[in-house]
Amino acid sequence: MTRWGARAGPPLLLMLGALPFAFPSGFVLTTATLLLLTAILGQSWNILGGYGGQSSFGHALFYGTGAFTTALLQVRFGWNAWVAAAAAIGAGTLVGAAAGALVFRQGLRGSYFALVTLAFAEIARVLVASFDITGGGFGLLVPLHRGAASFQFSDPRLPYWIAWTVVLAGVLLTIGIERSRFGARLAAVRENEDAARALGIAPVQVKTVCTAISAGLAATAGVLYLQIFLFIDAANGFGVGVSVQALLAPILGGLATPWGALLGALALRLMAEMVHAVAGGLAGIDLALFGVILILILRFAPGGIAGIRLRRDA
């Protein structure tokens, strides 16, 4: 027997990489771009929730930090887009490290950790919506300055391929974690913290590093969203919907697997587009659908799409 995800993941990624040749612009390319961003965000949650065993309900905190930091640095302080993007990813990583150190040193785990991360994201959303420098209730709009130096390309395929490259990097990162000594320590902490501590592993340190890595990847997704769509507000950056997509993609695709986030993001995007086509006028219908999907997955397919097993060919 072999896992279906290991077979389907690489061809799917290759097809997504070639998709802009068939659809150089328009609705299909935009939808595929959102799919890739969801896959990046989902992979970030997979690192913390799947490999680290720490379920976060507030991954929007890191995503929004990346998006708003790069927007602020460009709009308010006139920074170059590439430098602002690098600083924003660093800021997201630092926020993840700080949040992890603060929470884990208090011994919080499980549902307590999940609720605290949700609270952090909601606090950030309220604060961002309350100050003029962050755009208040309207948000921040990045001025249009076409050119590679501004991270704004006239060919929409270029930012798509950048997002595709980050998805590939995320897959390679998770494979590297699986095969590394740090990954072994992370697995030991996930399975039994007390036993890991008895073996000389520092659970707080391991979980904090894992959170920082996860946060940096989530911030990267936020940076790419801002640079591609040139707008961000409190709801799009720190809203509950962002955190829901972050956790649902790897759970649907398969936790603690390199390809699960990508497979889950594809399934989520296809279902979301179908729902919008049928009942797009109903507010909150997508979140309701995501909740139903999550319940069904946990009940009938806890291993996700990537966990489906196929017989080896004779």
Second form
Amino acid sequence: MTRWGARAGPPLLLMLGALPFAFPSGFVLTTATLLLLTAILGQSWNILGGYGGQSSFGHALFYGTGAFTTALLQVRFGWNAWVAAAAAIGAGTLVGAAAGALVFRQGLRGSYFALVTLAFAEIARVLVASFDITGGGFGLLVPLHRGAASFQFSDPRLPYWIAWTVVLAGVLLTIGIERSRFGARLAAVRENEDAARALGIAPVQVKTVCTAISAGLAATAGVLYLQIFLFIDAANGFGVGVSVQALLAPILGGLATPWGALLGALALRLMAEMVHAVAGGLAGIDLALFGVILILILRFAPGGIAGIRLRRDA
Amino acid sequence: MLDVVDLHRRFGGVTALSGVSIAVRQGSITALIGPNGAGKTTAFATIAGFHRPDRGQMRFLGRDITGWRPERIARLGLVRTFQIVQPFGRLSVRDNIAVGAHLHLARRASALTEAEAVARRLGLAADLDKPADTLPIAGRKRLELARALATRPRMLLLDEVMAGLNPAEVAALMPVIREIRDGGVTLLMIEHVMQAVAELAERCIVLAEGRVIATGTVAEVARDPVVVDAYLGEGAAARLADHHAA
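Could you present the same protein in the form predicted in complex with the partner chain, rather than the form predicted alone shown above?
Below is the entire complex, every chain and molecule, led by the chain shown above.
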């Protein structure tokens, strides 16, 4: 098993953990923070898409639910940021469970599942942009109120380390699923639903639970995004770009591997920044880049970065 | 143990089962035989909950399982195998069998240990770490059986586990099946390999065109002119009798 991912993952995570000592603030730290958020989003997608075999094209639905719920509760209802964050993660998990139950009960799979999830996210995006309470076309701005009690830190390293801890938790969660009965059932349903049912497994239930877990993690990424940037609008929360990042990170890094999403997020961020440096602020250039990347992976490295072998072994 | 009464199932205009009744006694090996297209696999799929019967009733261990979902029936201890093997292709043989073992074992380590034990019983010990896809057909048939067995079923529906095996492999699998029965698992098996039917089954149920046309010991049904006609065409039994008389 000379797989890249298992070897490169832990040192990369350690290096990322130490990064704020070298770059206590500024561009590098902000980019690294975004990398961590993409990694969490990618881990979330990997649980459903990689381990569960259900390719969602609308993970923005869960991410946006996290970001908007916590923003709304704070801005419109004056909730404490930490309580709002917990509620938002809960809301994301519930939305995941509801979406999963709805879609899987109808027996939707494959590209139909991808299309329906995309539609859900788009509906949410349009709705959020249409109502004043959710900020309409402007978005929601959380008032600046520095202090640990309001989940806002004057030192940008603290939210970075919180995000880093969530990434670590995401890796451990993934490994935990891999080594559990639930993970075995998930793999069975992914590989062959009829055979799984014949062995006493209820596929709808397994996939719905999986979607809920995945959605909870995506909502966590959304919550962190909001607390770090204190702003969210429809496109940033529910836009297609979010869903594409979510799926591209693990596909690029290595599907159904615990470290794939982190590796993919790193590669994705580096490429996005390079393109940004060359093409400047050309609108939509990163989505175009993501499209090209996806085609290249599917053609040349379907196992992603983690699937690249160091040596040729049987 | 299993009581199926008056099972009906149509697919569009095609009647697959019209009034099939099957009773299986606890601890027995019963064979379900019949020409191709008789409805044997449909009967299995319906009993296991994969098709809803249009009419009829199914009881297992004293409970009415008519209309139950397949996973619920499996949890009650009635587990089918598939004629066209359905391995979890990219998972190892060990992981495949462990999925079955997880039905009653929550801990991963226990399920993996149980998987190894079942694999050893079925002669799959050497293949434990291979992806299921890479096994030859005989291996995949055994895997299908191993996975079902790992659920610790009360009764197994075996759909042509012997098909596609060479005579040596058939001979090797027969004692395994007898052992499963001796371990307390009741067996109902669809089988075309008559050598296996003759040596294993105490009772035979013959299905043709969606109906049960004969039941009895293997020797009895083999002599039954209705059965001979079903296999060889109408009037075949009479012609054979004439031929022997001449």
